[in-house]
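First, one chain by itself: the form predicted alone, in structure tokens.
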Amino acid sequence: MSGRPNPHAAPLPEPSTVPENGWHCGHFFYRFRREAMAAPLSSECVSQFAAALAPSGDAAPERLASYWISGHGADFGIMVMDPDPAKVDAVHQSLVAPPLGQFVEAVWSFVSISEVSEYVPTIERFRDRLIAEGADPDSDELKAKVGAYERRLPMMNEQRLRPEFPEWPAACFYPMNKSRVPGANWFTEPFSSRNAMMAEHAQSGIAFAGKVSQLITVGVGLDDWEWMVTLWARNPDYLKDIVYKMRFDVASAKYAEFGPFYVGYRAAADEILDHCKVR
């Protein structure tokens, strides 16, 4: 492999720690260490808790919702996005500096980044399939069902890469891969078999606009799985209707790993002390 560079090619772009893309996007989950209190948190490490789920002025992410966890796996978990991967990790820095710190062990986090998925249909590809499915390709129907995911497509890429978190009291988050068993090994199958499969799946989770919004974050190449499921629901029952309803489709039942699950709800910094009762 010659180490020349090649006078055609186009210039790369500067080095950076920002993504050409998406965002950085941080998933943290704590426990507090009760066996360390001898007493309720004081007033500095209770002002350092909430100064740290309400960060301001430069050091504040773009993105930032807090969790009370329920179980036993975690008592409060936090999800952040920023471009700039220093706002994601101070956050989570915030939370395990001194005095608190002593208080506070981080017991599972999950780095990834924002993409939009190859399996996103083009305009072009979402015209093939419908045509596929039976639709007439000079149909003014055709026509018009074309021209609104048109309209729709840069909104829904804009979530997907840059997405505000709804206001639902409800999430769940848990990472996954894809399987690499014999018979059943997703990376190599065709791309057209793969995108058949992930075309099912998006539209088990159609039948739930509304009421469920999720996010999928990429952590190739970045930390232990592949992917991280995230799922804000208007209620929890419909966390557990849409798991359920997608783990019959293929690309959930013959190819789809999953990590640990955790199931949280929206609480500020003062609600998640006093729900978990340390102060």
Contents of the next structure:
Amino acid sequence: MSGRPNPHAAPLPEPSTVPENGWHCGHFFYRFRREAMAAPLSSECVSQFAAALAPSGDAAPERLASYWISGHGADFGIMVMDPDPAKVDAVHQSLVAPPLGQFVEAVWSFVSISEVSEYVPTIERFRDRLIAEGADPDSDELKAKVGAYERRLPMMNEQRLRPEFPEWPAACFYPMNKSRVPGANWFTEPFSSRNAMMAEHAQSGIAFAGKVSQLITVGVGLDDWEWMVTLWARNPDYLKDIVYKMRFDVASAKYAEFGPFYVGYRAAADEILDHCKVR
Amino acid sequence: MSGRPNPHAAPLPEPSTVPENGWHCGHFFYRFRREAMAAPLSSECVSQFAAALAPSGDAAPERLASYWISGHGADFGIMVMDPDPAKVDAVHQSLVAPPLGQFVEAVWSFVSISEVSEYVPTIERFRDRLIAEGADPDSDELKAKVGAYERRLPMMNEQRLRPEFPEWPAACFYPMNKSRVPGANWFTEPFSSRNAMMAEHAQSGIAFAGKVSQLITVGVGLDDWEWMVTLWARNPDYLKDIVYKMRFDVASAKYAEFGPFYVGYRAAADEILDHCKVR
Amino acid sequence: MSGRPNPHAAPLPEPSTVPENGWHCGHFFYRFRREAMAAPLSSECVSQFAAALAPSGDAAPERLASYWISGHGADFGIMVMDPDPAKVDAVHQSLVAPPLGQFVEAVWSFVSISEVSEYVPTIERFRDRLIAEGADPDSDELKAKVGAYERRLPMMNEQRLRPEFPEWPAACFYPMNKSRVPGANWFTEPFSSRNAMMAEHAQSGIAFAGKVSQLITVGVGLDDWEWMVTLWARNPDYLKDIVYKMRFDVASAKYAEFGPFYVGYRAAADEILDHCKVR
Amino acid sequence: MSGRPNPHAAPLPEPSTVPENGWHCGHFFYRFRREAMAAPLSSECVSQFAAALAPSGDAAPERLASYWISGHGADFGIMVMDPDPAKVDAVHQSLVAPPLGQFVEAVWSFVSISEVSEYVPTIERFRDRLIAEGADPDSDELKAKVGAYERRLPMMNEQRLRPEFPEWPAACFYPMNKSRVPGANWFTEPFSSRNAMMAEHAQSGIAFAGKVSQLITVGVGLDDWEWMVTLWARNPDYLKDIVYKMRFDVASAKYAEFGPFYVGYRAAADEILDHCKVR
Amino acid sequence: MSGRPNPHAAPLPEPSTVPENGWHCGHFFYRFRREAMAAPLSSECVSQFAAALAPSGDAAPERLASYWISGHGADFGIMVMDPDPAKVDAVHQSLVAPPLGQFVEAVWSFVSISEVSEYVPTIERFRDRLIAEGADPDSDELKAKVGAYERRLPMMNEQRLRPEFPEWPAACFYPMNKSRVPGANWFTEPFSSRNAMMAEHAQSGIAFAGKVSQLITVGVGLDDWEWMVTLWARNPDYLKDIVYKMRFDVASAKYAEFGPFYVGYRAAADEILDHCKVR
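What would the structure be for the form predicted in complex with a further copy of the same chain, rather than the form predicted alone?
Shown next: the complete complex, the earlier chain at its head.
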């Protein structure tokens, strides 16, 4: 591919690290380096920990949440979103800067960008689907449903691009790919087929409305997996239930490849330090 | 998926970390960091070790068992169950807190929740199966069998959700998935087919009644594998025998993917320290 | 599976860690932690090393052999067998106990139990096979061959369960599985087919009689691979030759999956230390 | 294969480490060893860092660019090109030489050589393709297009062999293979088929002209993957967009296997140190 | 398999670690442990390094060559051959013995034995192939070609078993397997088919006569891969070219599985230390 601009194309935007639509998103998971801790963290390290999870002023990203993580893989994790990738990464850098970095090791992370997926129906596609499902094209009912969708869509897309994080106590985080093996190649399926499978998949999620909230961010070209899934839940039981249910959707059963799962519980800096018995 | 509650649905439960039915379950495996041990553990560390394996008062989980582990992968392991995930994880945190954490490294763990699997027959399905196997629907024998199952089922489900741990000397622990590769995709099989395979699998287990006791907990959405298997045995020979026998069941032969196996022998804190020659 | 004893079954044996037939077997491989060795091992560590490889009295296992290992993966390895799993593991624990454990790291191990495989022909199956190969059922020759097998079998099985270790200089060690992928699933093959493949495989081995001696122990339910292969050879050339020849047997070509290979040379404690230049 | 020279062949060039056409290319990714940093880097280390990223005189390679890297996998990365492989590697060696090397760990790298791929159309093949697409072989238009390509080709090939690095702020780096699994074996496809797929793939890239610039270097025989992809972008959004779009090209969808992805932002030595909070 | 000697067979050779035909071969790759190097290597360590790469007297193996390695995976590598496996391994042990071993870590190695492959045509098979390719069985030309092969074969086999190492500046090293997956199982192919594929593969190599020299050693039964490939080249370009060309041979395209690649440049002890900036 050449880097030559096409003279007939629209003028190119200025070089920038800020995406046109979505936000940068960082998931970071850490363990305390117990092997180096003859004693609890010093008060200097405790202060650095608290400050890193509560950046202020220009350093404050648009979104930041922290969790203690269950199991040996990680002790805690954070999720950060902002238009500026340096601001997202800076929260991580604040946690591992000297001297606290001697005792905090990042064990996994995922770099992604939020977006409105190509499978989110446009208003026209939404209308076509209802008609395909039997709705009368001229009915008031159809008009009403389409109108409601039209009013809801901007808010739903805002939640996809610049989400509010729920205050629910449990969350799980995992990356995924769509498989490309012979016999189960998502990327050689036509759009119509992929779109139908994603619609079925979305139905599985709707059954958990109010119990689980989901965010999908994109790692394609940015990290080792194609997508990152964030699930926030009212109860950890629902995490198990929704992921199990969805595993039978064709989009998952046949095509999904999963990376590591981290399950966490919402916790502030001091709650993390107390749970981990390091102060 | 939207986080909007469905106005027609039952009111949602309050946010909580306690599952509605099962208990949280943690399996943790550790090695002593011999590379850092110029001398045996200090008496302070020995005390911390003993206290971590015998939490008391509010910190005491509903279930806790410890084992020394054979082979180089781990020196010892623990299995903990409780309704509160923080209480389960706290046993782990107590082992790796300063100063003992300098000498104890978690090498593997698994986070799961106990449940009654969808393949456990309801009373109606149990009756239907007997009839399908040739029982006379109106016979007293059928009635008696169904009645016995009806009386036994609550106790069996209690053992699945909130199990007593047997005092037998040997145990093995391993996680598993059901495969989703082209040609062997468990999740695209219909329920009837999966149910029949699981029934065959259960028959293999029944042959080991009194010799081996099994617990399956669910890691879907919580950890990197879908299920965690705990087998307790009267003799390590039976562990080898039952796992070998089950490997020929179609549910395993064709669909099972296995993670790491740990074999352990029931041991109290001081027995672990003595076996490992670290005090 | 329930833990309920079947009231009609034979009474169950007492809980025990001693297998009914075979012995516990441990293969352990180690490297010296050169990164921590500013100087050769202290005389205290040298003594601990020698004592660990020569346990005496109650601590002495039934079998123990040591080897220096070629290549960077390990510096030396040991193979231990005993009815008591704690006695097998104790040899390992003696090597990594303080203070020597600062300088000796276990890099791999395998936990298994010896057994007489289901593919070893019974006397009846041996006779049937000869007849199937054309022997006259009433001939004296058949009778003689069956009689000889009958006399030899107990000794052969003793070697399978409680083997003497040959004094030959070279050995290789590796674990294996039988594959369960679509198109090459060992565990969905009928016994007759598996048995025929194992008989072919045994023929390949017979060609190396006097050059190579083999022991297969079982890791199913105990460790991450299903079987552990130990090959002792008069000359390392034969290790390469037999493994290459056997790779063309269908049982291997189509179904075998191999783990790490370690090749070693019989050596006493002081020979290992000298070869590794650490004293 | 014999090392005998063919007496009828052209005389062989003198032994050399300088490729006949392309340049050596090194991609290196690093993390700061926070576990060893009780304090920020000393001024000696800061100076060594700055000097390593700005080699001068004979040590200066033809190309050198540096980036801070998003996520926990690496803190920063460099990309170096030169005819002399020792000069490329020396930049890396300068970063890890004592004393800075105590605090800088290389986590991944890729060794490759630039080349003009066999899929870049020669002038004749370019002409043939236009005719195959319907151009009149005798038209002035065809002649003009071929002439333009003929004038452009040397410059394009220069950019492939000895590229200028754009000043754009974002870049991503990842290695790839073409698959050789049954059912998707790139290397058993005829050249014509591979060439057509690569032409389709190139079209995907052209849509990003001015937004993304791409460099493909060859690791076959030099490193663990066959190719290394460098994408420079005006905005990180375009990295996600182009890689996602290309994933649907048959050359990628069916045949591509990807290694680790690193996304970075152009930064000088002091900007890296500041972003990473280590000085 | 039994260890019983067959009384009708030739008497068995004495136990030995020296192969009957080939030599033991060791490839070892190392990195300097920069994390432990606050300063350059002490003069004692520099002397140990030089001495390890120049063993003398009884310790001197038949062949020994050293290379600096490009990329972050290793800093340098050595290749050693000798009839005695302990002498090969001793070069490695000399590098990691105290005190130098604190600063030199072996990152990969491969243990193999040289041999004349079963695919090297005997004189008879060579003659048959020429006839199959159209040569007149009674022609003088055929006789001459066969005679030349007969004279050349001993020297070629000597180079396979006890090779001279070329002085060329570049080399690459990688292990490989032949695949055994369903649909591409090398080991279930008949010898004639494998032989034809290997002959095609050899033709690819002949095109690089004088540019690249190849050595294949066998790791079957000795290490984790079946074969080890050593390519020495006049120019690193040829390494890329020959491996790329060979990847299209059916023997590679369909059946080859590759391990890690290391590319190195011939260098004496002091050149390695200088290139790595550690003295």
